[in-house]
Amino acid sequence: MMTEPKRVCVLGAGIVGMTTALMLKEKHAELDVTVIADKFEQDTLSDVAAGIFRPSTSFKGPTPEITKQWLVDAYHHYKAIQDSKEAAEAGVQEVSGYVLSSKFPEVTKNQFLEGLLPVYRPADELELKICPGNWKYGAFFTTLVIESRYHLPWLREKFEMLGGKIVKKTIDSFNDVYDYDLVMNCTGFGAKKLCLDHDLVPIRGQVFKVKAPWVKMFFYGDYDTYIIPGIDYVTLGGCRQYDSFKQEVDKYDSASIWERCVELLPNLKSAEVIKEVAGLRPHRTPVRVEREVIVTSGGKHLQVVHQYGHGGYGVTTAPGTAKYAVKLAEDVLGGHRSKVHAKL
């Protein structure tokens, strides 16, 4: 006699939620794989994100093997797919520039970077004239950018192709989801309320995207000014404001970052703005990846996996956590035990 296939349940299409589901599916094509979410793709706080592969020096995991692990991971996993025939419908390119300062030479170093990326060295003297400005400290690197408008159609295409199904869903509580053997919490900033975790706290973030295709390298210099080029578009940045709570554009911000850019590189002045978004950063320390049973209003012992708390860095570590992700959903689904928590 046939048994049921588990039924696995992933919250959130961003590029958390995809990866997490995508990964899940091509593991185990035995299992019923659902993604439900209220917001997806162009929707989604991933859509705004430039993509680059460059994790802040304090990301975070549980551990710091961990944390290392989850990036090394997350890197190999991009750099499989630049390398493969799916680069350009993934969205996945290597991309080269720099990080320059003026007085912090700390923020030209990254221990996650140097020795993970084919290239990170110093800037040399003639390379720190490149842009203008009294730049003293700088480091050349090549990494990835991972874009998503073309990256998560790409993933959903793939997840579905394998039987994933998708489901447009507000999900207020996990009692919505008591049904499922196993629940996969990737609902990012969602998880604020969903959970009711108060260390996790918007970083508010604000960029142009603007058409400059002469732009071929990317750029960073003081104050979180930033200038990545992607494939249709370059991101000008940006902002990151704790604590803030304003998902609306603020016409202070586009000039203040508008006039960062524009120094650092001037010939964007000539670049056609396309549009400003804002968005909020669901940050975490540490990032959350870890089990937990939920008992539900009807008394149902609902298994939970949750990652969420990514930050800035949904995009660039996504791989990684999901794969540490899976392995959890596996124990899970093997029967190993986890601590029950309180009734919601």
Contents of the next structure:
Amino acid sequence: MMTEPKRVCVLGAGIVGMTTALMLKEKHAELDVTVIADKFEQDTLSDVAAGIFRPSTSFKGPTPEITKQWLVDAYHHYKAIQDSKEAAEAGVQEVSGYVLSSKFPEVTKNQFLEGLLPVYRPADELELKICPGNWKYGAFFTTLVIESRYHLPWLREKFEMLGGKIVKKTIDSFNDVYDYDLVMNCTGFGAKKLCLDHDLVPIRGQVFKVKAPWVKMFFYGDYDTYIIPGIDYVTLGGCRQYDSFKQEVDKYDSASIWERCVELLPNLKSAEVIKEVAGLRPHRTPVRVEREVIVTSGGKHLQVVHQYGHGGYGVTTAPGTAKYAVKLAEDVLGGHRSKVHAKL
Amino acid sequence: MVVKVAVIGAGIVGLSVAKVLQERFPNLPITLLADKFSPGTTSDGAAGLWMPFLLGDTPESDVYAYSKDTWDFLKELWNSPSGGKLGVSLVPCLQTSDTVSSIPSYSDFIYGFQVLKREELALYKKPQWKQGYRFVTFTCEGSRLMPHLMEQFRRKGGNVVVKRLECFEELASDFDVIINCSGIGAKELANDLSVHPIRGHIFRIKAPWQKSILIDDSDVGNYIIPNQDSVVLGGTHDKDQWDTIPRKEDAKFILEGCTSLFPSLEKAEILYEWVGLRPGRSQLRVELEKKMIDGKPLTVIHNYGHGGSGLTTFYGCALKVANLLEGILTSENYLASKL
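For comparison with the form predicted on its own, produce the structure of the form predicted in complex with the partner chain.
Following is the full complex, with the preceding chain placed first.
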């Protein structure tokens, strides 16, 4: 008797879902993998992000060792793409720039990036004077920028070429996917409702996307001011509003962001504004990457691997958390029992 | 008697001189004469990297002074509202070489200058590279700055004449001072045998994901310099060759060499290929010469021989020209009150 291939569904088509889906299919060609989501590409939160590889020093996984490993794995994953012929189609660029502060020496240190990135050093006296302002502390580093605008379609194309399937559908409960052998829950903000997870908090951000092709480096100033060049546009930000559910652009945030960015880089006054957009970072401390067995209303024991709560570090960490989640998936499909059960 | 000044040449050197002179001497009538204008000048084709290059035996102190003044000017432009539109960009750079040389003097003001350690250099897997520097520098695209300088020149009352000059004598009866910014044209115009072309072949490609500069300064080396709407791949620096027809071997060297450094460039669309003649000379010439033509004095201030450093030294040289002009305007032959 022929064994039917194991059926896996990946919920969510943002950077986490798509990276996970492709990683699964590349590693296990025999699996039947379907991505199910209600939002794709430009409609995802990932699309709003500038996509800079730069974790916060407070970014937290289950343990410091695992967290560090996620970042190392993610960096090397993206760096291999950037070094290859596919870098442009995949939307991965190497970009350097400055982080500046007029008050906080801590802001120029990053325990994850130092030792991982090819260059991470203090800014010298002359560099602190490049941008107008009274900058006292600064760092220069070389990192990657991964633009979802390119990266998500690239992931989709590779996934579909391997036989992966994509379905547009809104999932209200795990009961809707009871008939899969494994569910990879990469729903980001959607997990708040789907899992009734009160630990998942939106942290609202807002950005401008502008055309300023002379900006080839990133700049960070105090109070969430950042200027990050992408392939075609430059992202100007930002804000970090805890527990705000506002998905629309806020005109006062616009004024604040614009003023702060132009103060940091006056030549932005000539930039052409392409669009403004806001997004809710799906923040959770710690990021949830773990197995769970969910008992459906029909009594089925549904195998789930959660992978959500990346906050503002989805693009930065997706390949790292995905690699870890794929290992958990392999445990499930290989028949290892999970300790976590939940009833729906 | 009003002093009449002619500036010969409308590349970045001539236009910047015209700008500086108008600012320093607002009532001085200035005429700009040239046969080539943007976008048809050598300054238009160049990537515009700020980096002293191919200046022959020019004294180090002069190179330092001219390039630092230009650096300060570019920095001011960068921090102005229209800096980007005027062609200025701030870009990180990796400069490597197959020979070890002494650390350049401009390392004391260029941003973040670092000498790569042996382990860091080894990561690039190019055993021929014996030395590497990292720093952050400016690029200034002549094709964006020159139209602005020209517009400003005209707006402030400057006069522009399209003319190909054969000799300074042609202008003797109409002008008192000539600023000679004729670049490669100075070989004939000033009868200067030490002027020679340094032929450069480049490709411009569409690769907006390329955000850093790599210059391999080895004798046979490539370079990759992003500009705003294209990336420049190079190059060659053949001395004394006047033809501007692209050569297949050079094209292959450039495209293959650059894509081996950054594989992603292979997918880039090629916009066009160009060969330009850098206006080289044994050394940069910024100096005053007094001539007498048919009994009439004619002052010529030479400002040519910038080699591969036009966009690196233009502003400093323009300031020097202004100083030289100020010197003669206040001398006994020209009364300051006539200005």
